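For reference, the chain that follows is the form predicted on its own, supplied as structure tokens.
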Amino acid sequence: MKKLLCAAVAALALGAFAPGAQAKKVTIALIPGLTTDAFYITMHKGAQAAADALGDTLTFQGAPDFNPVTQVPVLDAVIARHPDVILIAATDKVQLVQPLKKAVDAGIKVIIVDSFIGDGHYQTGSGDADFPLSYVASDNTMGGEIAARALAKSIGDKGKVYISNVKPGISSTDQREEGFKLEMKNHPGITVLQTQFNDNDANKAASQLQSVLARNSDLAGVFGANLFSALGAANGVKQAGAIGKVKVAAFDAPTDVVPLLKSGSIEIAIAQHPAEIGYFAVVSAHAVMNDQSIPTLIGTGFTVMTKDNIDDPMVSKYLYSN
């Protein structure tokens, strides 16, 4: 289904907006979760590629940290410039609803990327967060399930594990945690300990790993639900001298993950395809401004990375780069 949705959106770009067609040129603003993360930088590259192909104007503006307190002023500034479409990775599924309604009230189209507002289901006619036209993202619940299966296999389907997460209320990481716990119900030999929230601080995630290990000498694994959680957990494992004893499953895959995979600090990394998210979001924005319909949900894929396949160009091309 995801491939079909992506193919449908791509067809809009290749068909409805073929050379010679009198398509309206669109102004688009991409507001990431934060500007310094390789995931969003890679998303920007994909979005820019689509904008260049379609002749649209794309701006990229965000805050340096993943926080609604700093994201909302950026959103307000973007609304004041009145682009045709705003693409945004919402830093909180509740706190961004009203600020984004201001955009809609100003006549700006809104498409959600990566992390959603409300429940992620749009144009249903119900709920106060129903107004975005589409949600373009990885299936984060599935990503959590994939991570759980891989981690369970690597620890021999037994032992204690926990989730290192950012904080409650972020749709994408909430869903990854949900998917991980859901899949672990199929592994009765594994006990899932209490989730540790690190506020997107890798140093805090490292300290938490060591504290959990001190209380549970039989700790076998940890799932880092985002980049900083995973890198922090991996560093905590290294500092504790527990490489090989405590396996780390990482969600997200910047180039920094390669030496960690090869050294064994990280057992497996689940790479999203952020360039595809950016690309299809821009194509969708172009489509709606040219009176085309788009799917309300556009899913992109994953690539599972390990030390055994990371040197394969068909795998490594999905690493996030600055």
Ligand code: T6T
The other form holds:
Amino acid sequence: MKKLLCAAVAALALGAFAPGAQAKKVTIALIPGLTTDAFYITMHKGAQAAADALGDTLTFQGAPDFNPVTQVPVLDAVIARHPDVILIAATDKVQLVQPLKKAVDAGIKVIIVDSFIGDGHYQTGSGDADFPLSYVASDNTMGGEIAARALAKSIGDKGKVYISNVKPGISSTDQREEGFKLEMKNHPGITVLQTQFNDNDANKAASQLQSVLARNSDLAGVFGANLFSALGAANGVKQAGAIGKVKVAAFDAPTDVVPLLKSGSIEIAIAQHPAEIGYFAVVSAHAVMNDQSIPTLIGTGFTVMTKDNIDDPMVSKYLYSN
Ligand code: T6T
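Can I get the form predicted together with the named molecule as well, since the one above is the form predicted on its own?
And the full complex, kicking off with our chain again.
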């Protein structure tokens, strides 16, 4: 894939300008959902690789938690610095719309990464949130479907499951939940219990697992819809002494998932490709500022990790870095 990405950058550099013309160096601000999450740290690395290749300047500034209340002041501070382009993972579909309009009003281009505002369809001329130029992300609905199929298989297509999720209003995790429930309609032997929301707190997710299990001794599985939900649920299963009895399908792949996959605490982990998201977002920002058109949607891939493939370097290279 590295070769492909280099080819993409080279093609851009060659195709973008008349012979002899210099590419404009671009200033880009990447605002993550939160700064300490291995998912966004890995996205930053991919973004930096593209910025270095293109000679652009990249900053990475975010909030200490995944929350619009703390993200909006960071956004305001970034707008005041006036980069050419803001790349942002919006922590709420609705609450980031007006704050991001201020960026556009100030003449700053906006590209969404990972989690969108509005409905994720941009430049359509419809609604008040179609102004970002592009959305670069995983197909989260499909990710939820993949998780559901894998969990269904591991519990023999019958029993009770639930989704451990962050909070409503986040496009990425909302879509994973939708995809999971949609696919579970094809598995009539499985009952999906009420979703438990943990506010991105792994400890809360762990105690919720134990409460759901206390109420449903026949609980067969749980889908952890993001990194903290999944690690928390797996920890809850361990604390309850229920490894093997309650199967965990995890979204996201910090390095912590490796021992959990090997010990059976997690059945599958669905790794997103955050470095790819960061890379293509920066390439898109560079293209836009050099008068090139860009796709309004760039979808990145997944790698499904299990105990059987996690030692394969072609799989483990998608573990997130810290
Ligand atoms: O799952 C990722 C990201 O895609 C989501 O929007 C929020 O949670 C993570 O950052 C993982 O913690």
